[in-house]
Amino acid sequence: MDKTSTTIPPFIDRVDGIPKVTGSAKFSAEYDFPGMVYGVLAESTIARGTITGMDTKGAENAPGVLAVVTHLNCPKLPGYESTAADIAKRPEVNRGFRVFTDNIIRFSNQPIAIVVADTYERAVYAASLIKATYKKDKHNTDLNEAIKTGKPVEGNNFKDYVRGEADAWKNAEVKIEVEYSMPLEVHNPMEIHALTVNWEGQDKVTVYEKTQTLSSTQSSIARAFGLKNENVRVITQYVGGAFGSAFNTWPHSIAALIGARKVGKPLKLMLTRSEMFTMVGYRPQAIQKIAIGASKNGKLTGITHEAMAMTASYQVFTEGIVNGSRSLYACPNVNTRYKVYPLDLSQPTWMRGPGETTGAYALESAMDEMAYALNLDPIEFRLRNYAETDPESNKPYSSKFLKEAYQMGVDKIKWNERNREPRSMKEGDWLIGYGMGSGIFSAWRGDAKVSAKFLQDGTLVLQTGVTDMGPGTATSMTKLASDIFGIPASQIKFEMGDSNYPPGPFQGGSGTTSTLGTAVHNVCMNIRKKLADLIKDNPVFHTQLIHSVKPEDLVFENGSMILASDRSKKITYADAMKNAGLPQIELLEQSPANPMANHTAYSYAVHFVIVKVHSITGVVKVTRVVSAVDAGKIVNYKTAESQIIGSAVGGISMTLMEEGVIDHRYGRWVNNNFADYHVAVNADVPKVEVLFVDKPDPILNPIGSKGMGEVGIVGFAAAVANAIFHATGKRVRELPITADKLI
C-alpha cells in the first residue's frame, strides 16, 4: 500500500521555468571562453556529383581567418580511417556521409568547407569567398519520379507483413481504396542547432552540444576522433526544442570539432535557419495507399496499407509508418508494405511521433471514409473493431483504457449532438465540421542510472546524464521524488545534462519518464528503506504490536516518518540521521530495462476537432480541440497537459500549413525560411482541452506511467482532415489542406 503523503500538490511548476524566462539558462551557443573563434560552413551548389577543384585562397587571406578546412586538407580522423575499407564495400545507400573525407556531393547545400575566424561576421564573409567547381551527375529529388523509374531499398526491414490473408479487403461486402500523401516537414525548433567546442590538448574535449542523447553523442565523437569515452565530455543543460532533430551527431558538429582542434582555440558554430532545413533532418515525404474491407455490420475483414517514402541516397532511414495499421484495430487479415526510395537530399530523421504520425494520417482518414461508407458513426465503427488483446502478437496489453478515452472525448465535445451529414452545419458563410482521429504509440522502458544524495538538512540531490528538450523531465522527476519523500519540490535538486553524470536514457520515443522515472522511484524508495532502518528499533514507535518498525509501517510525510497506525508517533528525517551520526545517504541506482516478454504496451490518444471552413474562400479555422489521452499514471499534470497542447499546435501546423518544397530542376529547397515555410502561430490555435484517463499501468514500470510526448500528435492530422470533410463534403487526401484544394 502506498502511504505517500496526500498533502503534496497534484502538480508543480517547471523547475527550469524561471531560468528560461529570465535568460539565465545557458543554451549550447551561449558559452563563451577567452580566445573564442567562430566556425561557418561553405556549402555545395549542386545536388549530386564531385568537386573537381576548390579555390580557398580568398577565404584564407580574408581578415581574421585562422583556418579553412576542406576535403583537401582535413586531418585524418582515426575512427573514419579505421572503418574506411569496410564502408567502401557497402552499397552506396548505406555508406553514410563523413564530412570532409572525400570530394563526393550527395545533396545540395552539403558542407564542403569550414572557415574559422576571430569573429562570426568575418567567418561568414570568408566562407562566401570559397569557390568550388564540380562535375555534375544527374540527380533526383522527386519521390514520384523515383517510384516510377527507380528501385526501392532492399533488405529485411522491407519485407511484407501478412496476417491472415493478403489483400482480403477485395472480397469484402463494403470496401474502399484510397491514397494519401504527405510532404517533407521540418522540425524548426526555436533553438537553432549549435555547439561550442573546447579542446584541452589533442585528446580531451568538452562539447556544449544541442543533443537529445548525451551518451550516444559522447560515443560518436570518441569513435570519430579515436578518444576514450571519458575524454569526451558533453554538456547540454538546456535544449530549446528538437522534436527528434537532435538525435544524431550531425556533420556540422564533427566539422566544428575538426576546426576547433586545428586552431587550438574554443570554437562556436551555429547553423542558420536555412541550414536547419538541410543539415539536421526532416520528416520524410510519404505516399500511402490504404484499402479497407468490412462486413455490412461494420466488422473489419481486411486492411492493406502500403507506404512509399524517401530516404537519402547515402543513408537509409526507416520508421514505423505502417505499424499502427497492424496493431490498432482487431482485424483478422492485415498486410502491409513499406518501401523507401533513395533521393539526392540530406538524411531524413525522427520527427515527433515518427512513422506512426505519418501512418495514422492515412489509417485514421481511411477509417473515417469507411465509417461513412458503412453509414456508421466513426466512434461506433472503431468500437466495433476494438482490440482487447494485441492483434499482432496475441499478447495481453499491460494496460489499455482507450475506450475510456473515447468516452471522455465524446462527452466533452458533445460529439453525439452534431449533425452527422457532411455540409449540414453552418454559421453564416462558415461551414462547421467535427472530426476525430485515434493515435497509438509504443510504450517502453529502457535502462538508466541515477545517483542520489540525501542530506541531513532534508535536501535531496539527484544526478543523471539525460537532456530535456522541453517536456519537463527535471520537473517530472522532481515531482516524483517529492511524492515519494513527502518533501516540497524546493528541497529537491535534479541535476542533468552532463555526460559526467551516471548515464541516463535518451530524450525521445516517449520512454524517458518510464525509464528514468523507474530509476528515480527505485533510488528514492531505497533511501526510504535506509531511513526506516535507522529508526527500526526506536522506542518512539514501539506499540503492543510493533517492536521493530518496517518501511511499510510508516508514512513518509512533510520530512518525517510517521507511524501509520498511530500518527502521533513520528521522527524527522534530520533527527533520524543525526541520531545515527549520518550526515548524508548516498546511493547509485541502476534500473534495468523491462523487455515486456509477456505483454505489449501502448499509449493512446483520441483527438476531437471542430473546424470552420469559409464557404467562399476555403479558409479553414480550427475552433476547438479536445484530446483524451491514455498515458498511464500522470506524474505531473501541468507539464503533461503542456505536452498535449504542443502536440495539437504541431498537428494544426502539419495539416493546414507545413510543406517542404524542392525545386527538382536543381535539387534545392525553395522555402527554407519562416517567410515561406508556414507553421501555426497563436492566432491559428484555439484553446486546447486536454483530458487524461490517468489510470496506472501496473506492469510497465513501478510508477504506472506510459509515454505521451509522441502519441499526442499521432492521429491529429486525420482528425482535422476528417472535420474538414464533415464541414464541406469534400475529401482532401493531400497535406497540407490549403484553401486552393477546397475551392
Given for the second form:
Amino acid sequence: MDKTSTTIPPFIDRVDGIPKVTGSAKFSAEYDFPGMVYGVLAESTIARGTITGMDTKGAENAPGVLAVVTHLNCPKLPGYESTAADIAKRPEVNRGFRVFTDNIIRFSNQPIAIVVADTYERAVYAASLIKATYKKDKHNTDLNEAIKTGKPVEGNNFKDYVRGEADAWKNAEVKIEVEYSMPLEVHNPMEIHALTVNWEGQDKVTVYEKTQTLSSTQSSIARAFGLKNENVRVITQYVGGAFGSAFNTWPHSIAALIGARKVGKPLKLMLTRSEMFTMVGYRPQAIQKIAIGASKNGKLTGITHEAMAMTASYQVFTEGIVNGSRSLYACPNVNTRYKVYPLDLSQPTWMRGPGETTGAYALESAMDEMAYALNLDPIEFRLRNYAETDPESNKPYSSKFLKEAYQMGVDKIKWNERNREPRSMKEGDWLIGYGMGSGIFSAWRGDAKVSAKFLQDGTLVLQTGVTDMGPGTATSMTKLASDIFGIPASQIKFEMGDSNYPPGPFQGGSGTTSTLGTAVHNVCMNIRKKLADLIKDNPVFHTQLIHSVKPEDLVFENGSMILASDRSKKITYADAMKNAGLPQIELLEQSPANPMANHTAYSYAVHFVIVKVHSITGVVKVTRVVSAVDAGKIVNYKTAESQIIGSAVGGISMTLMEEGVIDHRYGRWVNNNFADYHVAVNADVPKVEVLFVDKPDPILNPIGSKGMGEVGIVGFAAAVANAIFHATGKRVRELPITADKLI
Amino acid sequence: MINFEYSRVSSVKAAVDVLAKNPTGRFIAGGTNLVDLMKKGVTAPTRLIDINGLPLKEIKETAAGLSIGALAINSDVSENETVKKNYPLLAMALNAGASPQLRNAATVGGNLMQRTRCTYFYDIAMPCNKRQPGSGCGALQGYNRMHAIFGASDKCIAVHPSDMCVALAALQATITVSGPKGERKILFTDFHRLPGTDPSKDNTLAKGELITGLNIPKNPFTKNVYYLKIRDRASYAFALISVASALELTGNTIKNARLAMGGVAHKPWRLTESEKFLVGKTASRENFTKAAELAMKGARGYGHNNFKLKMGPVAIVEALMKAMV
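Give me the form predicted in complex with the partner chain now, not the form predicted alone.
Next comes the full complex, and the chain you just saw is listed first.
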C-alpha cells in the first residue's frame, strides 16, 4: 500500500507488527513457569452412549504422569453442582456440556480424561493408554436424516416471520424456487486454542487463554469453580486468529483448570489441529430453500426463505441465517422459517459473519438466478429493489451507502463491459465468468470502559480489557486517539488483553471499533477538556471575544492547543501541565451502548469476482476480486483493507474448498486435518482490491465508523458461485464447488 | 508418541545390519510421512535408524540414463538442470507434489515409501485392513472421494499418494535395494503392489531391505511431456486424478507413448494398453479419446469417487493435448 497516495487517507502500520514478526509477541501457549506441567485429553471413540468402564492404570503408571482425571475422580465443581437441579429441569438440548461430570457420551472425540504429566510427550503417550469401554446408543450425525426422521428444536427463536403475505412469491409473474446446501465449516485459525493456567492456592488463578472476550471468560471460570470474579485473572496479549471460535470457555479449558488445580502446578494445554475440529465449534451445516417472486419489470413481490441447520444434542445454537432476507431488499411480502436439528456432534458456534454468511449464500445466489429469469442485470435488479428505509422495522437507516458501493465496484471491475450471456466469455480452454453478491450485517455499539493516563512527557497510555484476534484493534485505537488527541501514534501506548484493566467489549459481531472507539473518543475528548481547563484563564489566549478559553475555541494538534481564531496563540500540552504543576492527567471513561431507538444500522459489502473455469477439467480459479464496502468512516485504512482481504480469502475457501466430512456410520470426522480439510493457499488467491465508501455514519457513534469484520465475507460465496454460473452456464447449488461438480 | 531408540548409520551395510538386529525398527530420512504416522499412533517403530548420513544423494547422468540416490531431496531433483532438460516429466511431477517446505525435506526413497493418505488408515479408532489386518475397510462403504477406481479389492480401496512415482512409472525406472542377501533391482511398476487380500503390504520390498537409488533409462521424452494434476486447490493437495503423459513424435505421428495415472489405484497406474494403441497413430484429440476409453476399462467407482470415472478419461485426453503444446 502506498502511504503517499492522495486517494487513501493517512494510516499507520500495525503497532503489534514487529512483535508478531520477530516472535516476541506471546501467545497463550507461550508462557512458561517453573515446574510447568502439561495436560493432554483422552477422547471418546463413539458418538453416543455411556462409559461403562475406564482403565486408567496404564496411564497413571506411565513415566512422568502426575494425575489422570476422569468423571470417576473429578473434584466436584461448585458451578456445575449448584446448577444441577436447574439443569435437570431443562430439555436435554439446553443442558450444555460439563466436562467430566457424568459418563454420558454426547459426541465422538468428547474429552473423557485429562492426563497431566511433566512433559508434553509423556502426557500424549499416557493419554493414548487410557482405555474406555462403552455401551453404545444409536447416534445420528446426519442433518438430512434428522430432517427426515427427527424433530427440530422448539422455542421462541424458531417462530416463523411473516411480513405482508406469506408465500406471496407463488402468485408472482416471474418466480423461482431453489434449494442450496452447504456443509459445516471449521474456523481453523492459525493459532491453535491453548491455555496456560497458574493457580495461586485453591481459589485464585491466572489464566493465559485464547479468547475474544476477557470478561465472560473470567466470569465463566469463576462461576464453574465458585470463585470471585476478581480472583480469576485472564490474560490474552495476542490472539492468532479466531473467527468466532474463541467466545466460549470450552470444555478443554475447564479440564486444564481442573488438572492444574489437582496437581498444584502451572499447566499448559494446547489442542492438536485435529482437536480444533471437535472442541471449539464450527459453522453449522445448512440446507436452505428459497423462493423469490417478482413482477416482469423486476420489482420483488415475495421472498420465502427457509433454513434447516444443525446443533448439538446438548446445546442449542442459533444464528441469523434468514435475517438478511428480511432486510436486504425492499419487498412487501417476506416470510422466513428457521429450524435447527440436534445431532450427536459437538456444538456449533459463531463463525465469521455467523448466520448472515450462510443466508446470503442462498439469497444472493437466488437473486442472481432471478435476475437471469427476468433477463435483467443483477445490479439493475438490485437497484430496482433498493431499500431506502429498513423494510423490517420501517425505521430510517443511521446511514446507508450501498448504492455508492455498487457503483464503485461496477466501475472498478468494468462490470458493464462483460457479456451477460452465460458461457459466452472464453480464453482458450478457460471459460470466464463475472459474478457479484452483496452482504449486510448489523452495526451496533455496546458499552465499554477505558482508562487513560496522559503524562507530562507527552505519553498517552490507554488501557482496556479487550483482546485483538487479528483485525488490529490496538492499531486502529492508537490511530483514533492520535487523530483526536493530536499527538503522534508513537506516543500512544494502547494496553489491552488483561482482565485487570477496565472491562472493554468482547471482540466480535463487528462491534469492537464502534464500541471501544466511542470510549477512546470520549476519553480523549475529556482529556482535551481538562487541558483546555488548565489554560482557560491564561491571558495569552484571550481576545476581544474570548475571555475564558473553551475547548471548542481550540485546535488540538501536534501536542499543542492552538487558538482556532488566531493560530499564533498556542501552548504545548506539556507546558500547560507544567505551568499548572500537574504531572499527569488520569481519567476513567465509561461509554454507554447506543440502543438506536429510532434508527437501524447496517454495514454493507458488495463483492465482484472474476473466475475462470477450465472447460475440460472443471478446475476453478478466482482471478480477480473487488470488494466495495460501506462500513462508515474508516479508522485506519491499512488494517481495514486487511480485514476485507482476509474475508475474501475466507470466502474463496468457503465457496471452493471447505467441507467438514463426518462418517455417519461412526459419527466421526474423516477430514479433521489440514491435508484433507482444504482452505485456500496463496496460489488460490488473486490480488484482492478493496474499496471503501468511507462516509461517516452520523448516528451510531461519534467516530462515524460501522463494523466490517463480518460483512466482508457475507455474500462472497454467492459472488463466486454466480461467477461460476456465468462462466459455465451450470448452477451448482451445493458448496463447496469442486472440480468434480463442473465436469 | 511412544519412546523409541535412535541410531545413526554411516554406511549402507551398517544400516542393513542395524535393521537386521532390530526388525521392529524403521529407517528414517526426511521423515515427512513417518513422523506423522508415529504421532497418530498408526505405527510405532522401536528404533529409528537415521540414514541421512549415507552417501546416497547423488544425481548423475550416465550413458544409460539418470541415476538418483535414494537420499536426494525432492527439490534437489526437480531443480536439477539435467533433470529439467532431459527428464522434464519427473521435474513436473515433483513440483506438483506437496509444498516447497515438504519437498525440501522429503527424499526420493521416502517418496517411494510414503503410505496412503486414506483417512481410515490414519484414525486408529476406525477400521482399516492396511493398518490392522482383519479390521475391515472403512472406506469401502464410507467416505471414499479420494479412493481407487482401478485394481482395488474388497479389503482396501486406498490410493498411493505420490506424484513423483506416477512419472517414474511412466519413465520405466528401476529401483535398487540393498538387504541382508545383497543388492537387487526392482522394476518400478513391480515395486508398489495392489492390495489384494493383504493391503498391509504397500510394496515388494523384502524384510530388511533399504532403497539405495533409482535409475531412469535414457529416453526420448524431453519435449512432448506433461504432468496434469487435478486437485481441490492450486497447491498442497493430493490428486483427485493425475496423469503423466509423454510422447515421442515424428511429424504428427506417435512413435512412442507413455501414460500413467495417479490418485486412481493402490500404485501408480501405468496405462500400457493405451500406450500400445497410440503408437503409430496420429496425435489427435480423437485418438487420445480412444486411448482414454481403453484406459478406463475395468474402472469402478465406490460412491463418492464415481466422478473419477468421468474425470479420468477427460484428464488423460487433456494431459496428452498439453504434451503436444
